[in-house]
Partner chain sequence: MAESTTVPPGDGGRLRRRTSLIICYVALATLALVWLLPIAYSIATSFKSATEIAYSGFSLLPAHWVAENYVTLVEGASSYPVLQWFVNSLVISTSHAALTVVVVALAGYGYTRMRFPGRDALFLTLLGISLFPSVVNLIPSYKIVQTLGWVNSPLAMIIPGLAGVANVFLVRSFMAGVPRELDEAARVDGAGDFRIFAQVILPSIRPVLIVVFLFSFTGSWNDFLWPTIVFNDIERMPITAGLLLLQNMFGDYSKLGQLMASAVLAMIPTTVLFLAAQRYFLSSLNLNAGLKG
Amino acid sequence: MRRALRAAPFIGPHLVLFAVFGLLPGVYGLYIGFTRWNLLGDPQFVGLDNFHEILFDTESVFHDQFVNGLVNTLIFVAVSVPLLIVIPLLLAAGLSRKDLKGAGFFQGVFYIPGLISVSAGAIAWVLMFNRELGPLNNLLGTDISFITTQPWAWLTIFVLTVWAGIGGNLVIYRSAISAVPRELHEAAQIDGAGTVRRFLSVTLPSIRFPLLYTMVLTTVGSFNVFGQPMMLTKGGPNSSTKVLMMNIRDLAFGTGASIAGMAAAMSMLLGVVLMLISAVQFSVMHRGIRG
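Where the form is predicted alone, what structure does this chain have on its own?
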């Protein structure tokens, strides 16, 4: 009891902030998912009707929006998460070479884009991909409308995501790699292991916990993607890059009457998908660690 009282001044403010800005809005959002509400009148409790319409009513526009948004979100996650794990990992391994000079400078260069807002970064990349004036088309000698045609629209989104997102994981991986005991590398080298073999057999197993941590956080962040497609393609062409968070935002706070209950229900379903995938990631990684 005394230990709890001594800890209260340290964790108390964080618990209050979490309760006010995290727990209470989350619980209220769960309740709204079971109602019909336009943000003006009183919410009307409708039970599971919202979820039934979203999941099983194939004639409902909300079903189409959910399926299309979820598919596009899964495409983004399936491509961006491996890129945001593998590229920083390889860069961290390269920057951790002891014979490399200026590693800290290059780490800073890779980290700086993560400090820039998505909106500002998107504006810069829109100019880069501009059909008439963009340097990319001029450099390649092409006339591609990157923003409005597929598969280039997805390419622009992934470029912005990787450009802005590799810095955080790079710092974590480089710190983890620097903590790997040098004796392990020396022993592997004596046994005849080359650079690639030492990376696969010594480095990767030694940094498995940072890998699991970044993989889960990167997956969670990717499922919540909104800014990149919103700022670059606005969901186009033909809603082919419109992710689920954009549909949820449009339903709750878009033009016309708000359909906050349906938006909250979609948010809950997205949360369930996210929890299932995170649980699978934890299970697979821990099984690999125990094996």
Second form
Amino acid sequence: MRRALRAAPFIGPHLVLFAVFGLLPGVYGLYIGFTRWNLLGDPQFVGLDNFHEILFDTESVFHDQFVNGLVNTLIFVAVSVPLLIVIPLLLAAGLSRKDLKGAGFFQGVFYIPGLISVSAGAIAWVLMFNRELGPLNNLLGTDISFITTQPWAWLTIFVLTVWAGIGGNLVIYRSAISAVPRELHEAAQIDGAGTVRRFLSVTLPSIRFPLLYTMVLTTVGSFNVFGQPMMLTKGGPNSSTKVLMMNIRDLAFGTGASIAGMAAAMSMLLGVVLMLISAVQFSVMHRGIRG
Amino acid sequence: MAESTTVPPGDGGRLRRRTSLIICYVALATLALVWLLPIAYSIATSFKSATEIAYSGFSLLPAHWVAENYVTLVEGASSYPVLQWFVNSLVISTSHAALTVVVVALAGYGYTRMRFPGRDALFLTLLGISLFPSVVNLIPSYKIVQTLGWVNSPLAMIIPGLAGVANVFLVRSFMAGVPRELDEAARVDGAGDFRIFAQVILPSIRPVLIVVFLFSFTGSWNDFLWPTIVFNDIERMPITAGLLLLQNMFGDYSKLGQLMASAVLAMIPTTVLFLAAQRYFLSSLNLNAGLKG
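Right, and the form predicted together with the partner chain of this protein, after the form predicted alone?
Starting with the chain above, the whole complex follows.
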């Protein structure tokens, strides 16, 4: 007991903060998903009503919003996760060549957009995509309303995502590749394996842990996508890029009356999807590491 | 050089190697250009006059470089308090990062150097809870912040993030690597926990604390969803949330220069931090991933 008291000044501050801003909202969040609530009065317990309405009531506007938001979020995840893994991986392989100079400079260039806020980065790209003043239309000789027509609206979202998102994974892959023992490469070379072959059968297996680690983090991050569509397309045209986080935010904090209970239920469903996917990836990772 | 000790490449091999190197350079240079272009074009446009943007059509560089857009922001003559947002962001991010370092360093010491029953179990429990999807916390976190009276207060962005466990994990792992002989020597000299913490441990974990500071600062500076929820007072919001309001200026080419100047302003602090402390940013990713080979 005395020992615990002596430790209190050290772990106490973090522990209190964690209780109030980590644990409490988590527990509270699980509860209000089962309530009708407008952020103001007392939440009214309604059991599984919210979930039933979101998932099964095809008449309900919340059902439509959830399905549309989830589909758009899945589209975003399905396209952006592979891009955010493969592009940095190829770049890392290129930058790891012993005879290449300026690797640090290139890495810096690819890393910097990740340090720029999504709102500032989006404004830069909206200008790039601007119909009259943007370099894209002017240099390509086209006249496209990128932001307001599909499939271009999705394209702008992916461009901003890849532009800002590859740096972190690139740095991880590069340092992982540099840690691959040179003897492995030399042995494969003696066996007559070419560059591509060695990348596939020496480099990739050696960096499988960082590879799977970044996959989990990138996937979780992509499911939480919000800033890019919010800043670029506002979810349009016709809600075709409106992702689930935008629906959740609108319902709870939008201009109309708050429907926080429903939004919390949607958050929980998104949370469940996230946990399932992480669990699958972790089990694959586990098998990959033992195998 | 290494190749000659293993497989001596014939002339064909050398030529192929050379060609592939050139292809590599061309691809990287092209991509680097594409990566820099949006930033460069934003900067260039921020130095164009309102009339040039409205009437001269497309050009990569300004016909005449003018600073009027920045002057408008600094003088507060813009229709939005952009400079105020910038200052708000600086206050928020700096305080958040400084407090994170303090809280995390203290906790790291507690979880590695203090002995009390259930210590490691307690930490693993925190870590486990923190792995649950944070999206569930969003709405209740707002309610808590509202109850504390922090809506429209910088505290709403400074304090809740201090509850994070990842940084404690990082510092705890780093601290575990600091030799215990150092503490014991100090203890023999009669030093108490606070002195050991301040004089022995803190100096030896400086690199990881710098990393925590830098990432907390940039994370806070770039945070977007949360500030759009906890601020509705235009004067008090940080610049990321402010830029969302500025988006409607795209319709008005006479204000586009100001918009780009505002975006450029928002890019400066984190980019400068990176250029000044690059090695910390890059080493941190390995620390975070626990992948140091």
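Just so you know, these numbers come straight off a predicted model, no measurement behind them. Think of the rigid core as the biggest set of C-alphas that the two forms share within 1.5 Å after superposition. Positions refer to the first chain, counted from 1.
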How many angstrom apart are the two C-alpha positions of A8 between these two forms, if you fit on the rigid core?
8.0
